[in-house]
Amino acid sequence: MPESRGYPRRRSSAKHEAIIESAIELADVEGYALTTIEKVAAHAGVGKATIYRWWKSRAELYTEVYQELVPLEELGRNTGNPRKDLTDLLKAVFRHYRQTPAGKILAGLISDSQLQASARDALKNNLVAGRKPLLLDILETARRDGSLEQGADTILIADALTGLIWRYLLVEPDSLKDDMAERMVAALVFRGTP
């Protein structure tokens, strides 16, 4: 249906894919901070207006790019062993940070969110809200099986773990490896060695 009647135009899957791929390539080469909508449009061979028709801001585009690079279905499952599940989840996330520009993108989104309400909203609503339930599911299993105290505040634990990951992502990204995942889970969540 025509856009003038209040219906958004359907996305061309070829253009959508070209934009996402261009955004990934540019973030990998130039970093998030130097990648503009204009550069993405030129690289993808589309008009800047096309991007702005589908995403309100660079942050909104890049939260979708992040979701493409770090898909929820690749982050593990709740198998009933919360310590292993949480460790595997962090290892998977850190692997994506090492193998793709996802870590650079998230660091850029965090940075932009300090100055731009639109970036803060995109980060909170498009990433944090959609991914936090995965952590909470594992932590709730831990509380039910006695790995965590019955009264443990799983929301606060999830936020503390996320904050710790973001701290390392921003200042020591090379430290986000398998051993760091194990240390974080042991120290912050389950208190001690396996």
Second form
There are 4 protein chains.
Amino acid sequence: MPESRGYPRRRSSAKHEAIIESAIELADVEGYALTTIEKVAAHAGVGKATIYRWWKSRAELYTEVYQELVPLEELGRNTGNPRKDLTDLLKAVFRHYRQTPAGKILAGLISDSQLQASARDALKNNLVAGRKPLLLDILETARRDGSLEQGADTILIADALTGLIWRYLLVEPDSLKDDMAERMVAALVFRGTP
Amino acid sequence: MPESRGYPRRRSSAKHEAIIESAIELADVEGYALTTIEKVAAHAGVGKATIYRWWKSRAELYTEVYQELVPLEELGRNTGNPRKDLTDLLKAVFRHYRQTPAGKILAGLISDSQLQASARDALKNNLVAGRKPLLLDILETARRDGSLEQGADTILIADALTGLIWRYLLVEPDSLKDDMAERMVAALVFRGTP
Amino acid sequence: MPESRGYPRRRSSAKHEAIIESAIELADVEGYALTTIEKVAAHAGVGKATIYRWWKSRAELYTEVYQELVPLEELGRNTGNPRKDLTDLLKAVFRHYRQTPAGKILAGLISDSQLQASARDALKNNLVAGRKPLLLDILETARRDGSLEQGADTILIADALTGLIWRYLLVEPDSLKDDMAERMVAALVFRGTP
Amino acid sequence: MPESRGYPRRRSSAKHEAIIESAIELADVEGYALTTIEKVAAHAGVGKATIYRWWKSRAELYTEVYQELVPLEELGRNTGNPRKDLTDLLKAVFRHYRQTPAGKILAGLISDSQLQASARDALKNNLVAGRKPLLLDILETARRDGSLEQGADTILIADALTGLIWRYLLVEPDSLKDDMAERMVAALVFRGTP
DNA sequence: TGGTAATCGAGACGGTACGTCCCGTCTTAAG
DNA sequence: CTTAAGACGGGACGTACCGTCTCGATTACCA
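Can you now output the form predicted together with a further copy of the same chain? The one shown was the form predicted on its own.
Up next: the whole complex, starting with the chain shown before.
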């Protein structure tokens, strides 16, 4: 109904983009915790109701922001070398965390997920469910080509990589650097130096 | 007895216990997110100020609660069999998460840690710093007795175990069962079925 | 209608009235001292913030209440007989003090004025500054028509009348009856029985 | 009981005096409104309970302080010239208000008197009842010697002087200077320049 | 092109909890 | 046995956002 006629196509709306950009900037400058819907609305020159019209909660808004800041397409590349692919993927993620507020935002989303059921769903169904296959694909390729043993618990390994990233993001966010990507791959997946 | 630091500052251990117990019960019944300082005070029959007198924040209070619910002493046992010790430790932790609100509380503390700097410190300096050695000790023993290769990155493996637990606690808390302990140990540490 | 100052700031006149009425009732029933903003809000079915949005303090709210309970227009009437006008004015004021909580409220405002600078200003700039001219006008008329001597210090006489009312209001509120009005006029202004 | 033996005679107690002096100093420096029992106790190096043992409330404590700062004996002097005696009395009072925190304290006591019944009693029974005779005596002398007409309402005139002082103390404390004493006497009592 | 309905910004609103302050009473340990 | 120090329950403070709502002003479509 809001899409059809009364209001222009949503994704192209200037308002919509102003909100997203304000959300990014405020998360960057003030941090996720201090970024309230109220402030985003004021910063974007938009009524609060306009935000609530499109997103049920701060978590939902920032889930979309995260997807925009760390787009799936920029992470995966299948070169046939799983170890390299995986390491590159992690490095790309960490780079986004350094260059954008995406890291803070993910940490904030994890925090929000414990405060509201809807936020937990947003995290689980979008970010987790949407990105886990990326890791699994690489790990499966590795198992198929023999660089990972047949019986490897790829799901758990994938979750462990995510868990490690979250853990560092939550308490030691500065540790997510390139060499950490190498260490993670070496310790959790392929065991040993390349 | 614990409150005799010097002369002037005393505290009623009865109140102290009433507060801790109320905190546990409310976290259990209502969940961490809905448990406000105000409710804990009311439930314990105590003024809010009495809580703020002894704990700077909800996070600090619940850090103490967590330590009480999952005491270090009940987790570690050195039997000379690192694989068994590690699996048992994880099982013991998961059991506490099933039988007490400790799991919810840890998830809540992680959430709080993103909202206030002091909460992050409480988490980092008490829970993380206090419990990591338990894992590291076992892993080092394993490396010494050869069940883990010489070059193993024990720190990262320990953090990965923690990260995995956190990840599940945060988005799939029901998955932390005994067999998950086995899978974790097999996938991240000793590689393969026992 | 009164709330259309520009476009953005509107206010619900229904709420506004509910607050004023609650304030009057509570002052009447519980007394000014026990009437907290919190109680007024609860009684009016309004959030505390709504009160603080429109009045900076309890004193400011009750200054408005006082003006409503003892409206200037009901006090002054120029009949050409200053002695009668003055006596009538005092009687009218005392009647309001008997029939409404206005007396208690003025005493409370005087009390508040010693607790907060803003309350002192509210009292001084609104009630005092707004009502003193009423007395002065009558006294000046009296001086002009000779019923008061040329050199009379009308300002001081006006302030003495106010001071006397305040003094009785503060420590012997029941003494403010009709005959007291006569006595005041006789003793402070026109000297002697009519 | 506290006088007889267990504790040394009250008026000479060092503690007692430390409390009074702290009360004076704090009223002077911070103002009456900000001077809490808590602060007086801390400043005097005394437990709060010690203060409550001797005075039921802040108002009762400060009633004693006021009596000490503006002792009756320093005000009255019967020289046989009522007009001069009265003017001198007012000047002496105003001087105390300028040189000590007595003025602030009286204003504070008036304020407190609207907050607690016991404070109203303290004000009424001690300060008002104790000092009114001073004025009345002078006014009666004046009436007897003919400088005030026979029918003068001396009670009301006395109360008007008090009321005027209170009124200025409460909203324009700086106006209480020597010439104001002259004006008051001329306007309210003896009518006309000396 | 003027009328009209949808949509918007601004922010008022009830509500909840925050963390602080001080009250007047009570408890503890030192002297 | 009295005292200081201050812990205690209680109540109100004034503030911040929440998510919903109301109001005119603005817009954009249609007749």
